[in-house]
Amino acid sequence: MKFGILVNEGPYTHQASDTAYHFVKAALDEGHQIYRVFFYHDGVNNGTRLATPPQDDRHIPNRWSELAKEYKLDLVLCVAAAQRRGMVDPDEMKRNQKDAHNIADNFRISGLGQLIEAGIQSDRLITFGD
């Protein structure tokens, strides 16, 4: 089965990125395949590379990361959302005149036009987090 995941919640405000991490990765252990996992609202927040969570915590954008590597999953922020709450890659550093970008590895910016088309290529649409 293809599965197309929509995240909703930040990394540490909410069990849904965890939640959805495991489901995943537990997805891809059972031979399942993964569009694309699209995350919206605070759920943005799992794609940025300035995290640092005390050295006992589960590092949550890296995991996002080291999956997304392994697997050669499409991860991608919402450019609307991601905005809001100052996320930039570098295109849009220099687009929007900011001085650094802070995008982790493995993810990138883009419209609402990825999350339809998850939804349109994959057998199910998974949403994670309100």
Partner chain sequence: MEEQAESGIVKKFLYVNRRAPHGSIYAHEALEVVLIAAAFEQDVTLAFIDDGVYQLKKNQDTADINTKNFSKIYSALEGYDVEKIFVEKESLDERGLKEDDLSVDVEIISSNDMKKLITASEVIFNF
Second form
Amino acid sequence: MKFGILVNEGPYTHQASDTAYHFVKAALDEGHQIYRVFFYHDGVNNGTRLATPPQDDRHIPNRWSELAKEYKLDLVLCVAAAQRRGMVDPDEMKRNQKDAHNIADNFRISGLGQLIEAGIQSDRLITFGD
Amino acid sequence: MLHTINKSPYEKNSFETCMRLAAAESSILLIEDGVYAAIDNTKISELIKENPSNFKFYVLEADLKARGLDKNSLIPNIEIISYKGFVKLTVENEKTQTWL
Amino acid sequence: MEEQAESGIVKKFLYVNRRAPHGSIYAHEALEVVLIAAAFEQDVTLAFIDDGVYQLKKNQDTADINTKNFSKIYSALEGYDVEKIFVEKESLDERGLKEDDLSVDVEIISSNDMKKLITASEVIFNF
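Previous: the form predicted on its own; requested now: the form predicted in complex with its partner chain:
Full complex below, order starting with the chain above.
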């Protein structure tokens, strides 16, 4: 079965991103397909490559990156939400003339249409938020 | 249909609204701080026990354990499930309403 | 987007709005999703429940908090072919609000009808 996943909160402050991660992992273990994970609102902060959590804590952004690498997941940060919150990929850096980018591996930035498309194309859309 | 609730019933009205707007026979999964709704002998436990709409209640084990709770704390007949069980519920139900 | 228009799949999209505006960004960003989604020609319904009904309150003026007054967009939704806007009566009653207090033409429905609306939808968005 094809799942679309919506993550509405950033890492650490709320449990939403953790719950979404454990859900996605369990779905993959069961042989389901993850059509896309779409990060909206503060959820875009899950895509930072500049986080340094304490060593005895989980690394939420890296955990998503690694899972995406292993299963070729499509992790999408909403561009409008990302621009507001300073999440930048190399293209956005050039387009908005910023001096740096901060997006982690295996994340990409794209439009809200990607969320709607996930709603249309997935068999199930599951939301994780607060 | 599946409904998930992730808020403590004492923090926000998500549980109350779900009880009002979920169709009879719905499955209701308590996750994150929502698991506090599953505890017996509370202000709301009678509502779950009376269960006029014949809901089927589930609670996510990992979130229960994290909060120092286990099956002895729960209202009888609430089923404890794993993330695998969570996935299964979303497969069995065509849609999921998330009461944030 | 063109690709989607060509896919020919039309699903019943339901946007559930349960948060008050201004105190957090959820209502504002939810509205941005609704506007973008209009281009996808899906069967769109908006539901306002709980504090979500405050999003539709008349006469919102954000000048003194210096935020965007997105409340004006609700009355423009019709131009985006978003015409099915439902408000739960119980949520209004609890908050002492009446139809006259709202800035948009909506259909006010009972909890029971809201229950049916949720059950009849195919893809549900919560923000």
